[in-house]
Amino acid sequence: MTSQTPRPRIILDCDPGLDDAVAIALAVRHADTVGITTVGGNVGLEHTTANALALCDILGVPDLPVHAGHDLPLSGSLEHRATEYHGRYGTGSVRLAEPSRPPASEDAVGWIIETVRAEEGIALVATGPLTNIALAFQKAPDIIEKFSQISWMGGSSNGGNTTPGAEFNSWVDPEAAAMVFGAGHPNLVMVGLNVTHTVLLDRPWIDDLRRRIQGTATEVFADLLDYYEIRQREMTTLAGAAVHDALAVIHVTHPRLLAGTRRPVEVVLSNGPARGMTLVDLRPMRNPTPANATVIEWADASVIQDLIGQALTVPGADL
């Protein structure tokens, strides 16, 4: 397996969700995860929180703190869900077992602020709408510079998936995304559709994973990915399941597997077909607009596929 940095300490803000489930598994295997915070996105907060807790049980970390956050975006809209991809409960046709415990709190924003003030240098990985993060920055701007990096799965430099211009996480809460991109963090990373669509788990890959994990605690991941691959094949022209959120974790744990360029990114807030678009300035300007994010443009797909497979095959191992 490829070399990795020393195990980073991370906070994972997520909305599980099928691809978030894989992101949680990677975070547990390859990082010292300080805690998980949940946000409404793929499905409502009730389900994203229950799913995060249940996945911690499956992955053998029942004591990992999970803090529930905000259900609605800053706009207050109830329209922003992705049940057509992720199913009513966020886990496709699979119903996870009831979690063994309730969330540690229902104040994810307060917990993020308190935790980062107490320990500088934690990496933030966000794989859903940026509502919790924007509110934390708004309430406590002093914490922004305390994160070592912010790795967000969201946006795109070449088109969306919810609308022609906007990727789902950005479309759900563009005001929050604009606040985070405008916060001035020097190590903000956008892991967008332009790169996540290049790392696909296809039918042979998933069938092979099932053979390897059959009868183990993680066999449920084969069921989740099976549903996800079928649903993406029915609704898109992708040749496999794009586990988008996994790449935001891997950027922190195995940074050599992804590469990008510092670029200016603007989030479109106006109403209309471009709302939620992350407008990336790709022009070869001699005097460009100052960059505010690293836009990931390349991923080592085959190594990342192996990394995901091993993380799901060997529970508890530090690969």
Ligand code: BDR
Second form
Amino acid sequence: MTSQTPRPRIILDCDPGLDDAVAIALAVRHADTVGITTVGGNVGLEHTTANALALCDILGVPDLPVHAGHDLPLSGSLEHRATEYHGRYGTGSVRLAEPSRPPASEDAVGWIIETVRAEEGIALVATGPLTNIALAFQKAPDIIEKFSQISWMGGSSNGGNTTPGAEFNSWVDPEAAAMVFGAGHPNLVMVGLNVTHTVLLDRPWIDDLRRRIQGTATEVFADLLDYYEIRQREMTTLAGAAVHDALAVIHVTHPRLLAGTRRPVEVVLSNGPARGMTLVDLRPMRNPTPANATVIEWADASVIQDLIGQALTVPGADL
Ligand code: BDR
Ligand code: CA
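Next up, the form predicted together with the ligand. The previous block was the form predicted alone.
Now the full complex is given, and it begins with the chain already shown.
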């Protein structure tokens, strides 16, 4: 049994996406997920929304509300998506079955505002570009303080993946990220590449998962992760698949498995090679600039690997 806080209530804003799919599985297994909101990122909104709905069917939660949000970043344009890692539809080489229902609404921003005004203390987990979240904060600044925490997979304190400086989610919508970092939430957490690159699902892990989930309702996850692992190994020097987004959920459901330090973080908005970079102030100053986020620096890789494996293998099981 891995130590776990009482099941937190969360809203998951995501762009599934292969690692987002794992994040959804963890959110379903280990949190009281109030709803899922979708954003365009890895692939277009049409696909991220259909994928979120289809994954809810696969995970046995066909009634979990899914609200579609914004497709494009605040700037209005996007050079490219992340189909090289996630496949044309965001699900690798697999086409998931048609979802059993349409999205609950196409107004994720309005739904987030309404939900958080009605119930304080929900944790927000965001695993895509922060477009929906920034728009919700802009429209209804009163909701910011109502979240118990904001756990975002994005950014990095030691270099990017989309450009040398910028991580993908931050690169897609730097203006949104800057708004969220500037919002003043006391418990904003950045789960960036500097830590997500330390938790890898390698080939033996994926093969073992396939053996264990064959013939179960979740067996498609073996194909999803298979593709993801192959693409990451082909395109990077990582020794396996970095399931980035899973860690943002785990930070909320199993907080002892990650640790970090309060730091000042600035998102670079200027055009040029550093656009979208999260500039983390690591200087050991006696009078530091005030911190605006907890930057996660450590993760318990082997326990997290087990947690992911079990969440995908035993529907409904709690560790
Ligand atoms: C992030 O970018 C996306 O491709 C992943 O889903 C993850 O959220 C990693 O940089
Ligand atoms: Ca994502």
